[in-house]
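The chain below stands alone and is given in structure tokens; this is the form predicted on its own.
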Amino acid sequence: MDKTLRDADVLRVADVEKTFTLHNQGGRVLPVIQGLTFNLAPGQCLALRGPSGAGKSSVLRMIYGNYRTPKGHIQVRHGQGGDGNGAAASWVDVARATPQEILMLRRDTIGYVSQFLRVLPRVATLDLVKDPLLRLGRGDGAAEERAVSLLSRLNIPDRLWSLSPVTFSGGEQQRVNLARGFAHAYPLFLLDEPTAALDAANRRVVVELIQEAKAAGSAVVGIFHDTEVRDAVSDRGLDIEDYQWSGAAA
């Protein structure tokens, strides 16, 4: 275990740097993030702030392991009950992790709700929401009970549960995405504009889900363009523009 990490931390990001290589433009290198550093404890919500294109979603994707991190460290605490088996804690550096370790973190420790729902076209909505729990070894009955609770709470009519969400409206797809994302009590949630396509009533439900997750000890890193939502759930903010490369075009 990295001795520089406090036991209370769930996530520690240190000196992270990110560039993109534009292969279709002669290999031009586009610098984005430099020196990004923060830590997060259980029950805290950190709101990433900055204009569109500043690199906020890129930060979430680096933490989730979708984007390679060429420099710096992204340490995630895995275990101590986060895997559902009470395993002792260990630290996994996403920036150096193997594909198997990334998959382990995604199954047990890190929940990610993006702006878009990507699913197989023939998978029923109820099965889609149950899937994260089944992968963790939860029984089908318990998984279905949790899925039904979330779908009902997020106002997805039960007549739609047996259908694939690929034909749903944008707001319905986002609510299914949220139900799937919150099915398991992940120690760390990554939320990319979770209320972007929602009406006021469903935004309130999402705020409640985030607050409940925090109260249960989950940490959250989120992008919230809705100021009211951000103020309701976040404990502090981080301005991504403070970590952009000097002169970088975001």
The other form holds:
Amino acid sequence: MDKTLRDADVLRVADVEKTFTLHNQGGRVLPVIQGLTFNLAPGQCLALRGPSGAGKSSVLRMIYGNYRTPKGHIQVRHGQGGDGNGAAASWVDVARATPQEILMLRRDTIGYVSQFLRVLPRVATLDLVKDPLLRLGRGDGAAEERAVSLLSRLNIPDRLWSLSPVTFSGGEQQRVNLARGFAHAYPLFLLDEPTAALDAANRRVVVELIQEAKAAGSAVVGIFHDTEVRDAVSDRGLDIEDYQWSGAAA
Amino acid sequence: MTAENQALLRVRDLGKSYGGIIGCAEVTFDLWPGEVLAVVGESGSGKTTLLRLLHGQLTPDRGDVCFRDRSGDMVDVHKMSEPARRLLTRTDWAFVHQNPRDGLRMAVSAGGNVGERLMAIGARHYGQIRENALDWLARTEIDAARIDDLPATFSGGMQQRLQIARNLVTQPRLAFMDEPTGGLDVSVQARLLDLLRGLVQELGLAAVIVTHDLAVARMISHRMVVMQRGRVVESGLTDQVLDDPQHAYSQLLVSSVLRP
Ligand SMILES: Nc1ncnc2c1ncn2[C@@H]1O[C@H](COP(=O)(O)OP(=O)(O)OP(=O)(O)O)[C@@H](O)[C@H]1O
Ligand SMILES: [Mg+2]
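Just the form predicted on its own so far, so send over the form predicted together with its partner chain.
So here's everything in the complex, that chain up top.
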């Protein structure tokens, strides 16, 4: 455990750099960001801003361990239940964590909702939403209750719950994805355009879900193209362009 | 330290060549309990050689493979006696072949194929064996009415599910699978994969799965190694290797398919 990290933070990103090397396109190097640094406390929501291609999604993916972080640190506080059960917290640096540690973070600590659902054929919607809770060792009854409540709030008609979302519309899939993402009160949520395919009524539900999560102590890093949603949920913004690659590595 | 955070399989500097040709070289990794590792690469990249070395069917030129047995001891797969290794392959280990005909006894009924593995480890009570076989047919979605039929009367997908039932009935802790969905139609593949995923999760089974299909790897594995010309060129969390591949060869593999 790193004692220099402020206990109040959930996430601490320090001097993160990202480039992509396209080996099969002449070894072209695609610089994305450099020197990205920010901290996030419980209950806070940070909105990442910037034009298309600036690197917003890449940042979320690095925090989730889906993209590699070649330089810098992404410290995530792990292991202190939001209910204050006293379990000792430790810091995991996603930039250097083992696959096992990243999977543990994804189970317990980090929830990620992207715009698209990766659908598994033959898995019922209800089971898909219950799954993260069952993995955490919650009872089937409690998991089902939570899943039902979220699917209802997100206006997924109950006749669809026993079906695989394979055949659902884009907006329905996104709502299933949100229900699954919000099933557990993760200490840290990463939201990549969570309302992109939704109508106004469902956007309002998502805003409420985010506000409730924050009130319960979750921190959020999000990309919100809808300014109304962004204003309603975020406490501060961060312009990714301020961290554009300048060429000269620090 | 509990068994949960000790490696189940430890592979160090494993190498094998055929004449002057490298089958596989310098392969090193640990497999954890409950973890599914996918080995991907083009045909001829050494995947099956690696799998057969791990399973002890092939003897390496160098390096070793150690397995943690039920008493918690690490045993060297290539130094144990042949009877001891055979016992492992019948109890703690499963091996699922690409072609179900290689893993099934085609002259024995479906129920017999499943029951045989139980009898090989000492089960004698006919009623219990049949009960257990029925249970596994159900878990692999094979109609109980087919229990006395020969596997040859089954479709390819059913044969593959029967092979899985036969392998998992002894509650192994580690499964080796060589292109388990390889010869099947796409729709049949999806069903089998989904079944396998469920069973692996439910049983807490660790597995090494050889596949050239990145979508299969994405769906079923936690971690992945990419092999090229017998060597591991990249390894890591499955979605990380697929979404942000670092090595030229991994990038080529990923970019040759549509959104694995
Ligand atoms: N896996 C990858 N391999 C190579 N390049 C990538 C990869 N992922 C992203 N990029 C590149 O990195 C840059 C940043 O992309 P990213 O998706 O993070 O942008 P974004 O800010 O989220 O954009 P948008 O608002 O359009 O979603 C882009 O130039 C993109 O092409
Ligand atoms: Mg984006």
